[in-house]
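Here's a solo chain for you in C-alpha coordinates, the form predicted alone.
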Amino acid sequence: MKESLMEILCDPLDKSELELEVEERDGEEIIEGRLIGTVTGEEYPIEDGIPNLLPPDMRDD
(Lines of atoms letter the chains of each structure in order from A and count residues from 1; the text may use other names and numbers.)
(Lines give C-alpha, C1' and ligand atoms only; values in the text may rest on other atoms or scores of the structure.)
Protein backbone atom coordinates (compact mmCIF):
# COMPACT_ATOMS: atom_id res chain seq x y z
CA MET A 1 0.00 0.00 0.00
CA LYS A 2 1.34 3.42 -0.84
CA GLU A 3 1.30 5.92 2.03
CA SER A 4 -0.33 8.49 -0.29
CA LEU A 5 -3.52 6.37 -0.10
CA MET A 6 -4.02 7.74 3.43
CA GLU A 7 -5.39 10.93 1.82
CA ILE A 8 -8.47 9.07 0.54
CA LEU A 9 -8.95 6.20 3.03
CA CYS A 10 -11.38 6.49 5.93
CA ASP A 11 -12.79 4.25 8.64
CA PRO A 12 -15.59 2.20 7.00
CA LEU A 13 -17.60 2.21 10.23
CA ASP A 14 -18.00 5.97 10.69
CA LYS A 15 -16.01 7.63 7.85
CA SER A 16 -13.55 9.22 10.31
CA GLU A 17 -9.81 9.48 9.66
CA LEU A 18 -7.43 6.56 10.01
CA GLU A 19 -4.06 6.57 11.72
CA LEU A 20 -1.22 4.56 10.17
CA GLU A 21 1.19 2.32 12.10
CA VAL A 22 3.93 0.85 9.91
CA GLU A 23 5.69 -2.42 10.83
CA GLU A 24 7.50 -3.05 7.52
CA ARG A 25 8.19 -0.72 4.63
CA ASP A 26 9.91 -1.06 1.26
CA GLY A 27 10.65 2.43 0.01
CA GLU A 28 7.27 4.16 -0.46
CA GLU A 29 5.37 0.87 -0.15
CA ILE A 30 3.93 -0.21 3.23
CA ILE A 31 4.19 -4.00 3.40
CA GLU A 32 2.92 -4.71 6.94
CA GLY A 33 1.17 -2.55 9.48
CA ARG A 34 -2.26 -1.44 10.55
CA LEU A 35 -4.76 1.35 10.17
CA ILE A 36 -6.55 2.53 13.29
CA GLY A 37 -9.83 4.45 13.37
CA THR A 38 -9.24 7.74 15.19
CA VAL A 39 -12.78 7.71 16.63
CA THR A 40 -13.74 4.02 16.76
CA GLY A 41 -10.31 2.67 17.70
CA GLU A 42 -10.96 -0.23 15.33
CA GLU A 43 -7.82 -1.79 13.81
CA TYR A 44 -7.52 -2.77 10.15
CA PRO A 45 -4.47 -4.88 9.21
CA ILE A 46 -2.17 -4.25 6.27
CA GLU A 47 -0.77 -7.59 5.08
CA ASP A 48 1.47 -8.11 2.06
CA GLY A 49 0.84 -4.48 1.09
CA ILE A 50 -2.97 -4.86 1.08
CA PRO A 51 -5.14 -3.03 3.63
CA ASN A 52 -8.13 -5.05 4.89
CA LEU A 53 -10.87 -2.49 5.46
CA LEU A 54 -13.68 -4.95 6.01
CA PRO A 55 -15.73 -4.22 9.13
CA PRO A 56 -14.64 -6.46 12.03
CA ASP A 57 -17.72 -8.69 11.92
CA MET A 58 -17.05 -9.52 8.24
CA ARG A 59 -13.35 -10.46 8.62
CA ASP A 60 -11.80 -13.91 8.88
CA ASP A 61 -9.21 -13.76 11.67
Given for the second form:
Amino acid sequence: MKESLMEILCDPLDKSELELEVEERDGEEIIEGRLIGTVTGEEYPIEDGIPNLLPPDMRDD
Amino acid sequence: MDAPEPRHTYDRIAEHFAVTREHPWPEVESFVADAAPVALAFDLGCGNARHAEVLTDVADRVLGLDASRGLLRTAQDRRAERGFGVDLLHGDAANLPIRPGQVGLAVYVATLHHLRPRERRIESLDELARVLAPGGRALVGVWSTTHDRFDATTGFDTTVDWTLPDGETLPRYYHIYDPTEFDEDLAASELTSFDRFQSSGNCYAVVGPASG
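Mind sharing the form predicted together with the partner chain? What's above is the form predicted alone.
The complete assembly is shown below, putting the previous chain first.
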Protein backbone atom coordinates (compact mmCIF):
# COMPACT_ATOMS: atom_id res chain seq x y z
CA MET A 1 0.00 0.00 0.00
CA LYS A 2 1.04 3.57 -0.58
CA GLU A 3 1.86 5.63 2.49
CA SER A 4 -0.46 8.39 1.25
CA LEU A 5 -3.39 6.03 1.93
CA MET A 6 -3.00 6.90 5.61
CA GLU A 7 -4.95 10.12 4.90
CA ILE A 8 -7.94 8.01 3.79
CA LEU A 9 -7.89 4.94 6.04
CA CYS A 10 -9.30 4.55 9.54
CA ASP A 11 -9.86 1.76 12.04
CA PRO A 12 -12.80 -0.33 10.72
CA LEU A 13 -14.08 -0.90 14.28
CA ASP A 14 -14.50 2.63 15.63
CA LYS A 15 -13.27 4.77 12.69
CA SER A 16 -10.46 6.28 14.78
CA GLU A 17 -7.00 6.98 13.39
CA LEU A 18 -4.44 4.33 12.56
CA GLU A 19 -0.70 4.36 13.12
CA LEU A 20 1.65 2.87 10.54
CA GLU A 21 4.60 0.59 11.29
CA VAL A 22 6.70 -0.32 8.27
CA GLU A 23 8.74 -3.54 8.06
CA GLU A 24 9.50 -3.61 4.37
CA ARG A 25 9.23 -0.83 1.84
CA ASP A 26 9.81 -0.50 -1.91
CA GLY A 27 9.89 3.22 -2.72
CA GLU A 28 6.56 4.70 -1.59
CA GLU A 29 4.99 1.23 -1.55
CA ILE A 30 4.75 -0.48 1.84
CA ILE A 31 5.08 -4.23 1.33
CA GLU A 32 5.01 -5.55 4.89
CA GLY A 33 4.11 -3.91 8.19
CA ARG A 34 1.08 -3.17 10.29
CA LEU A 35 -1.58 -0.61 11.01
CA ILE A 36 -2.45 -0.10 14.66
CA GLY A 37 -5.68 1.39 15.96
CA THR A 38 -4.72 4.41 18.08
CA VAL A 39 -7.85 3.90 20.21
CA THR A 40 -8.68 0.19 19.89
CA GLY A 41 -5.07 -1.03 19.95
CA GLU A 42 -6.01 -3.57 17.24
CA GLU A 43 -3.23 -4.59 14.88
CA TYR A 44 -4.01 -4.92 11.18
CA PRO A 45 -1.24 -6.61 9.18
CA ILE A 46 0.01 -5.35 5.82
CA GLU A 47 0.83 -8.47 3.80
CA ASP A 48 2.21 -8.55 0.28
CA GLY A 49 1.37 -4.86 -0.09
CA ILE A 50 -2.31 -5.15 0.92
CA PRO A 51 -3.50 -4.03 4.37
CA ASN A 52 -5.80 -6.55 6.02
CA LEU A 53 -8.44 -4.32 7.60
CA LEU A 54 -11.02 -7.05 8.15
CA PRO A 55 -12.48 -6.81 11.65
CA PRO A 56 -10.32 -9.17 13.77
CA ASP A 57 -13.20 -11.65 14.28
CA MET A 58 -13.43 -12.13 10.49
CA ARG A 59 -9.74 -12.82 9.95
CA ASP A 60 -9.45 -16.62 10.01
CA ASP A 61 -12.72 -18.27 10.84
CA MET B 1 -28.51 -21.33 6.32
CA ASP B 2 -25.12 -22.88 7.13
CA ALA B 3 -23.32 -22.32 3.80
CA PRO B 4 -19.68 -21.23 4.21
CA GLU B 5 -18.82 -17.54 4.20
CA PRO B 6 -18.62 -16.38 0.57
CA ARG B 7 -15.15 -14.91 1.10
CA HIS B 8 -13.79 -18.39 1.81
CA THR B 9 -15.42 -19.84 -1.28
CA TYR B 10 -14.01 -16.96 -3.34
CA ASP B 11 -10.54 -17.62 -1.91
CA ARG B 12 -10.81 -21.15 -3.32
CA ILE B 13 -12.24 -20.25 -6.74
CA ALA B 14 -10.51 -16.87 -7.22
CA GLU B 15 -8.29 -17.67 -10.19
CA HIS B 16 -10.94 -19.48 -12.19
CA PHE B 17 -13.59 -16.93 -11.23
CA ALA B 18 -11.41 -13.98 -12.28
CA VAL B 19 -10.84 -15.25 -15.83
CA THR B 20 -14.61 -15.55 -16.26
CA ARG B 21 -15.02 -11.95 -15.08
CA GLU B 22 -12.74 -10.30 -17.62
CA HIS B 23 -15.10 -7.58 -18.83
CA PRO B 24 -16.76 -4.76 -16.92
CA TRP B 25 -20.55 -4.64 -16.88
CA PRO B 26 -22.15 -2.18 -19.33
CA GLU B 27 -24.34 -0.77 -16.54
CA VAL B 28 -21.18 0.20 -14.62
CA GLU B 29 -19.48 1.59 -17.72
CA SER B 30 -22.41 3.88 -18.50
CA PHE B 31 -22.75 5.02 -14.85
CA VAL B 32 -19.07 5.99 -14.81
CA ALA B 33 -19.19 7.56 -18.29
CA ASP B 34 -21.97 9.90 -17.11
CA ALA B 35 -20.12 10.93 -13.94
CA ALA B 36 -18.16 14.13 -13.38
CA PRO B 37 -14.46 13.73 -12.48
CA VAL B 38 -13.77 13.08 -8.80
CA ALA B 39 -10.73 13.01 -6.53
CA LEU B 40 -11.51 9.63 -4.97
CA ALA B 41 -13.53 6.70 -6.34
CA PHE B 42 -14.28 3.39 -4.64
CA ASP B 43 -15.06 -0.13 -5.87
CA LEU B 44 -16.72 -1.95 -2.97
CA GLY B 45 -16.42 -5.70 -3.54
CA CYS B 46 -13.84 -5.13 -6.26
CA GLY B 47 -13.05 -8.77 -7.12
CA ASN B 48 -10.45 -8.69 -9.89
CA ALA B 49 -10.75 -4.86 -10.06
CA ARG B 50 -12.37 -4.77 -13.51
CA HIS B 51 -14.69 -1.97 -12.34
CA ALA B 52 -11.96 -0.18 -10.40
CA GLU B 53 -10.15 -0.03 -13.73
CA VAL B 54 -13.17 1.71 -15.31
CA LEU B 55 -13.27 4.19 -12.40
CA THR B 56 -9.69 5.27 -13.13
CA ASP B 57 -11.11 7.08 -16.20
CA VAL B 58 -12.76 9.69 -13.98
CA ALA B 59 -10.90 9.65 -10.64
CA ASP B 60 -7.49 10.84 -9.45
CA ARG B 61 -7.38 7.89 -7.08
CA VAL B 62 -9.33 4.62 -6.90
CA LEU B 63 -9.76 2.31 -3.91
CA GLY B 64 -10.75 -1.32 -4.33
CA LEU B 65 -11.92 -3.33 -1.31
CA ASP B 66 -12.75 -7.01 -1.12
CA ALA B 67 -13.23 -9.58 1.66
CA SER B 68 -11.46 -12.33 -0.32
CA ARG B 69 -7.67 -12.34 -0.30
CA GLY B 70 -7.71 -14.69 -3.28
CA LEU B 71 -9.70 -12.23 -5.35
CA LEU B 72 -7.42 -9.37 -4.29
CA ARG B 73 -4.47 -11.36 -5.68
CA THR B 74 -6.25 -11.53 -9.02
CA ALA B 75 -6.73 -7.75 -8.78
CA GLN B 76 -2.98 -7.32 -8.19
CA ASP B 77 -2.32 -9.41 -11.31
CA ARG B 78 -4.77 -7.46 -13.43
CA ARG B 79 -3.34 -4.15 -12.18
CA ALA B 80 0.18 -5.26 -13.14
CA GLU B 81 -0.86 -6.69 -16.53
CA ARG B 82 -3.01 -3.76 -17.60
CA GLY B 83 -1.09 -0.94 -15.92
CA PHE B 84 -3.80 0.97 -14.06
CA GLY B 85 -3.63 2.37 -10.54
CA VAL B 86 -5.84 1.04 -7.76
CA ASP B 87 -5.19 0.96 -4.02
CA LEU B 88 -6.32 -2.47 -2.80
CA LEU B 89 -7.76 -3.08 0.66
CA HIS B 90 -8.74 -6.34 2.37
CA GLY B 91 -11.86 -5.51 4.34
CA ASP B 92 -15.51 -6.06 5.20
CA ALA B 93 -18.31 -4.22 3.39
CA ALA B 94 -20.17 -3.69 6.68
CA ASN B 95 -17.08 -2.27 8.49
CA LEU B 96 -15.34 0.02 6.03
CA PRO B 97 -11.84 1.21 7.00
CA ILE B 98 -12.37 4.54 5.23
CA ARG B 99 -12.81 7.99 6.75
CA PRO B 100 -16.20 9.67 6.31
CA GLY B 101 -17.26 11.89 3.42
CA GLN B 102 -14.37 11.31 1.05
CA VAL B 103 -15.66 9.18 -1.83
CA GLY B 104 -16.99 11.09 -4.83
CA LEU B 105 -18.01 8.09 -6.91
CA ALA B 106 -18.56 4.46 -5.93
CA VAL B 107 -19.58 1.17 -7.47
CA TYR B 108 -21.10 -1.53 -5.24
CA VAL B 109 -22.25 -4.31 -7.57
CA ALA B 110 -22.63 -8.07 -7.18
CA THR B 111 -21.48 -7.97 -3.56
CA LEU B 112 -24.26 -6.83 -1.20
CA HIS B 113 -26.19 -10.05 -1.97
CA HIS B 114 -23.35 -12.10 -0.38
CA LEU B 115 -23.86 -10.50 3.06
CA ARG B 116 -26.12 -12.05 5.68
CA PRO B 117 -28.36 -11.43 7.50
CA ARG B 118 -30.41 -8.41 6.40
CA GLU B 119 -29.05 -6.30 9.30
CA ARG B 120 -25.52 -6.65 7.94
CA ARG B 121 -26.68 -5.69 4.45
CA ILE B 122 -28.26 -2.52 5.84
CA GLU B 123 -25.16 -1.78 7.95
CA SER B 124 -23.15 -2.05 4.77
CA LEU B 125 -25.43 0.41 2.95
CA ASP B 126 -25.06 2.75 5.97
CA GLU B 127 -21.29 2.44 5.67
CA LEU B 128 -21.47 3.38 2.00
CA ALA B 129 -23.55 6.44 2.97
CA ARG B 130 -20.94 7.36 5.58
CA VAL B 131 -17.97 7.33 3.21
CA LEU B 132 -19.69 9.16 0.34
CA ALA B 133 -18.80 12.83 0.01
CA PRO B 134 -21.59 15.43 -0.06
CA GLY B 135 -23.03 15.17 -3.59
CA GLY B 136 -21.19 11.87 -4.13
CA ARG B 137 -22.93 9.10 -6.05
CA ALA B 138 -22.82 5.31 -6.01
CA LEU B 139 -24.25 2.57 -8.19
CA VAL B 140 -25.57 -0.34 -6.09
CA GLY B 141 -26.53 -3.54 -7.89
CA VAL B 142 -27.76 -6.93 -6.63
CA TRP B 143 -28.89 -10.20 -8.18
CA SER B 144 -32.66 -10.37 -8.19
CA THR B 145 -35.77 -12.45 -8.71
CA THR B 146 -36.12 -10.74 -12.10
CA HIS B 147 -33.42 -13.10 -13.43
CA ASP B 148 -34.75 -15.89 -15.70
CA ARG B 149 -33.27 -18.66 -13.56
CA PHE B 150 -35.44 -17.82 -10.56
CA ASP B 151 -39.15 -18.67 -10.32
CA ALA B 152 -39.72 -16.90 -6.99
CA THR B 153 -41.16 -13.40 -6.94
CA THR B 154 -40.16 -12.60 -3.36
CA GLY B 155 -36.58 -12.39 -2.10
CA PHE B 156 -34.92 -15.50 -0.64
CA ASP B 157 -31.64 -16.96 0.67
CA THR B 158 -29.92 -19.61 -1.41
CA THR B 159 -26.59 -21.04 -2.43
CA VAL B 160 -25.34 -21.08 -6.00
CA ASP B 161 -22.59 -23.57 -6.83
CA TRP B 162 -19.39 -22.59 -8.58
CA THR B 163 -17.90 -25.44 -10.62
CA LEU B 164 -14.11 -25.53 -10.90
CA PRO B 165 -12.43 -26.90 -14.06
CA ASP B 166 -11.81 -30.24 -12.29
CA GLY B 167 -15.54 -30.60 -11.62
CA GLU B 168 -15.42 -29.70 -7.91
CA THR B 169 -18.38 -27.55 -6.89
CA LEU B 170 -18.32 -24.95 -4.14
CA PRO B 171 -21.41 -23.21 -2.79
CA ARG B 172 -21.73 -19.43 -2.59
CA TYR B 173 -24.34 -17.84 -0.34
CA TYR B 174 -26.67 -15.33 -2.00
CA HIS B 175 -29.62 -13.32 -0.88
CA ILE B 176 -31.66 -12.98 -4.06
CA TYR B 177 -33.55 -9.68 -3.81
CA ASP B 178 -36.97 -8.91 -5.10
CA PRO B 179 -37.24 -5.34 -6.42
CA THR B 180 -39.60 -4.13 -3.66
CA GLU B 181 -37.37 -5.55 -0.95
CA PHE B 182 -34.32 -3.86 -2.52
CA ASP B 183 -36.17 -0.53 -2.33
CA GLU B 184 -37.07 -1.26 1.30
CA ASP B 185 -33.46 -2.01 2.29
CA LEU B 186 -32.28 1.18 0.62
CA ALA B 187 -35.01 3.12 2.41
CA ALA B 188 -34.03 1.55 5.75
CA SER B 189 -30.44 2.72 5.25
CA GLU B 190 -28.88 6.19 5.49
CA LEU B 191 -28.58 6.39 1.72
CA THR B 192 -30.62 8.74 -0.43
CA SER B 193 -31.95 6.99 -3.55
CA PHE B 194 -32.16 8.83 -6.85
CA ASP B 195 -32.81 6.28 -9.55
CA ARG B 196 -33.75 2.60 -9.78
CA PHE B 197 -33.62 0.29 -12.72
CA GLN B 198 -33.46 -3.39 -13.62
CA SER B 199 -31.07 -4.90 -16.12
CA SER B 200 -29.94 -8.46 -16.95
CA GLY B 201 -31.57 -9.94 -13.85
CA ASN B 202 -30.09 -7.37 -11.48
CA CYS B 203 -31.72 -4.53 -9.55
CA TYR B 204 -29.77 -1.27 -9.52
CA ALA B 205 -30.00 1.99 -7.60
CA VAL B 206 -28.12 5.24 -7.97
CA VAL B 207 -27.66 6.59 -4.46
CA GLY B 208 -26.04 9.40 -2.52
CA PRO B 209 -25.22 10.13 1.12
CA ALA B 210 -27.85 11.10 3.69
CA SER B 211 -27.36 14.76 2.82
CA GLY B 212 -28.29 13.99 -0.81
